[in-house]
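The chain below stands alone and is given in structure tokens; this is the form predicted alone.
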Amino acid sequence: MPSLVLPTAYFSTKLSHRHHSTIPSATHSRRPHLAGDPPRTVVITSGKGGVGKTTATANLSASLARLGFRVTSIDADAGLRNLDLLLGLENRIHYTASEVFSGECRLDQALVRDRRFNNLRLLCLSKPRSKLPLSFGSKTITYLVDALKTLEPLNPVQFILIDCPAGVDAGFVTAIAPADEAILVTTPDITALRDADRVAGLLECDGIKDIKIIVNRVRADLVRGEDMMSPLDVQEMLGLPLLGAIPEDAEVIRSTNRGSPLVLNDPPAPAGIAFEQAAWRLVEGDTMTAVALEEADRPAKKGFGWFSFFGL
């Protein structure tokens, strides 16, 4: 398989794909064919706090809304929600779950819909600083999504793609009740990979199989240096598909500042591309691979090894 270079200078590849051998952007003629059987619900997930799991559903929302796909998003959060924020969508919340399960509004008008893509809605739990009721636990979430399976019956969703909060606690046990798959993003820091392995094997014995991981801000001149791991690096550690690799990159918080998900960019920037074409993996049910590359004008060192990498 040869190589495959992006117009971008963070990282150069060699990798290979079991289903195609390019990954055209979300601009591209061709549609990815929706692997298994829709609706498909994905929980995003890490275990540790700030690693960017909110930011990588933000992207992967606005992803497959664009590429054609009904998504529903719920920021399962509660207390601290912040999807809203990153979809530019914190000032159209009227209702959320809460209020469905108190009797106050119908699931479809707690539903928001984005203003760029009719095919995308976000669901937040409940509103800022404000606590669930008791009951609400695994059993009322999986209600819930069940419910939003079967909303529209002639124009069902086709993901529904779940939130999750920080931490191993009750919101996450109840967040990952109605997944059958799973996006795990950490960072190649060794705080957020040994909260990540936990996590794992939590979704493992929850009975979720389908796992998957993205690597978050990584840097190429660190990866070089031998001072942080790399994304091969990541994969081999927790032993788990890798989905995307997202380089470092400032327009990250430009973008969660304006309330636009950075893979709406233009022109587009590294880690929005990164991410769309993590989506793309998503639809399709493929995963990336990376291949270790030795320097040919270095010797070979312990440690993190030489490896530069970027996905296509």
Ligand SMILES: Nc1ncnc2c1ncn2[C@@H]1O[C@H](COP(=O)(O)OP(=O)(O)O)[C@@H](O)[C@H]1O
Second form
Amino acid sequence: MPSLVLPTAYFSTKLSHRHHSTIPSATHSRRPHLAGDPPRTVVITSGKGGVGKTTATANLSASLARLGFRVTSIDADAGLRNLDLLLGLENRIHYTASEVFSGECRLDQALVRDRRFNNLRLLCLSKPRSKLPLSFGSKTITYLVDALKTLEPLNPVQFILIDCPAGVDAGFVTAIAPADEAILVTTPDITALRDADRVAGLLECDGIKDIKIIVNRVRADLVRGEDMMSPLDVQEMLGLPLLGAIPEDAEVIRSTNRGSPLVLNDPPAPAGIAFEQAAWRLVEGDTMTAVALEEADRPAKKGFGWFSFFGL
Amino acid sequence: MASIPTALPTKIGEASIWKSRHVWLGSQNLAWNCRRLRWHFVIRSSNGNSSDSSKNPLVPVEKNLRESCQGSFGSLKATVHVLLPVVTSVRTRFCSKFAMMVYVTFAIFIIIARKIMLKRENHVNQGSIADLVRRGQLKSNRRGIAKTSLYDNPFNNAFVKIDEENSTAQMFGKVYRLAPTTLTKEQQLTHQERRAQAYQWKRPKVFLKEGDPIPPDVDPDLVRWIPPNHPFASTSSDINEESFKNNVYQKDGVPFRVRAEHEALQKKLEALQDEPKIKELAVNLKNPEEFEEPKLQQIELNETKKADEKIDKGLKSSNEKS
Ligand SMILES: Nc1ncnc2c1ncn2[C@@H]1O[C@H](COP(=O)(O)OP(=O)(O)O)[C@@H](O)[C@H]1O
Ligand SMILES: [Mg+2]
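Can I get the form predicted together with the named molecule as well, since the one above is the form predicted alone?
Entire complex below, previous chain first.
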């Protein structure tokens, strides 16, 4: 099982928090309490491409749905849509929001229901080879999200997660328009961080002050060797609270192939657990109070010196 | 193969080894060893050193190899010798070939079953290309739902244990040190102010095609210009804002365009009512249930669309005829 021998597992944990001080058996069945007023509209953005926005959206969506919340995920990356692939729903998309706008179908028909969790829906903005009509500016998506919130009055949606496209182009402007809070995904490298800072600035200018960061693809061995910034360094540079720190994990690509978000892996993978912890914090409106670091100077056990000499 | 005896006729082609190889072919290990040996000599003979084997520095190595080969072979022989009495004793005790056969078959069956089970298990968790095939991304259309884990507390489970007193966390069998975060509210605000000064931005509210005039009631600062060749966005639209809103907020009934198309079709049909062939079709289409159903399913919608297309075609051909 490769996930268990990964030497680079790097974890986000919380120090003094109420829910893991209780008896284990009780905490196993515990669910987080929803903070804030539902429906909560969260945009997952980054500035730089390929840092893991879509991966984060898919995993947070699946986590929240498994926790029992009614979730609708919007793939607002009209140009390079692939949230459907990560959720394994690509063969079931018949209609998208574009068809809703033009009156070819109703909004409820464009929502793709997940077979694993019937409280999880996916909405794509447009078909891959067609253009998204933005003639009404950002109203295009604010109307859409507003309609989603009132679609089922008896079972109102609790989380609307928006997977934002990379860059700060029209797609970004559209995706952030309906959001109340933002998750800024970044990798611990200077290029991604500069973009993240810029995007945080734009979000704040737009009045979205509730921004939390997910540091993705962290390698504990590199952090330990001072070759990579730690999530604490990232936090210091951006001055934003941490929602999660996700280790680099080969299981991410396998789960993409499977079309099943990593958090649903059985047995769990390190990155999956880290995403699930982030989802839990998102629900409770919480942030990380401590970051798990690999021991810098682990006391060498007697008699094992030779093994470490040979790199064992 | 022929080069083997010529290379080292006596040393390698030693009768005992070759004979034994034929006799004991069942032992894969041994056969492999010997094959490696042979391979070696073929290379050597091509070097042109074959005639002078006694001076060749490689010979001792080969000898060693041969000895090791013989050694493993010898140990195998010894094992067989040890086993033989056991087998005979078993034979004498049960006195039944049949029972032996049953045991052997059973053992083979168990091995095969286990192999199959392992393969299946592997397949479920692999996330390999096979899964892409399964998902219809690469040829083939077979689809399935992956096995999913049940919910578990991510802060306290079989893989993650957090020890608050010692500020350590044990995760996936490794112990980590917990370093507390230090970000304060004041620091957060300083960063916000820094960004507010660095990036002064107003989110565009209106998207216009490049070159279009700005409408009088629009703030030029809030315009986002979309080039006409934008890869995935367009500003052209054939509906007004009111019907756009209606479309988005519509909860039941027939979608706007489907209804419009249907009505247009019906008008066409009414105009052509005199023709007997079309009459039948019109009767079918007028069936009100199909369209007044509050929750039209997608498949049904598709079907009605197809039907519409068919009728359209029928109309065209009848038009051409008349
Ligand atoms: N924690 C991780 N470990 C390893 N690979 C990752 C991780 N997160 C993301 N990836 C990989 O990075 C690539 C880009 O991820 P994606 O979520 O599509 O980024 P974005 O949506 O920001 O463009 C994908 O191939 C994904 O498999
Ligand atoms: Mg993406």
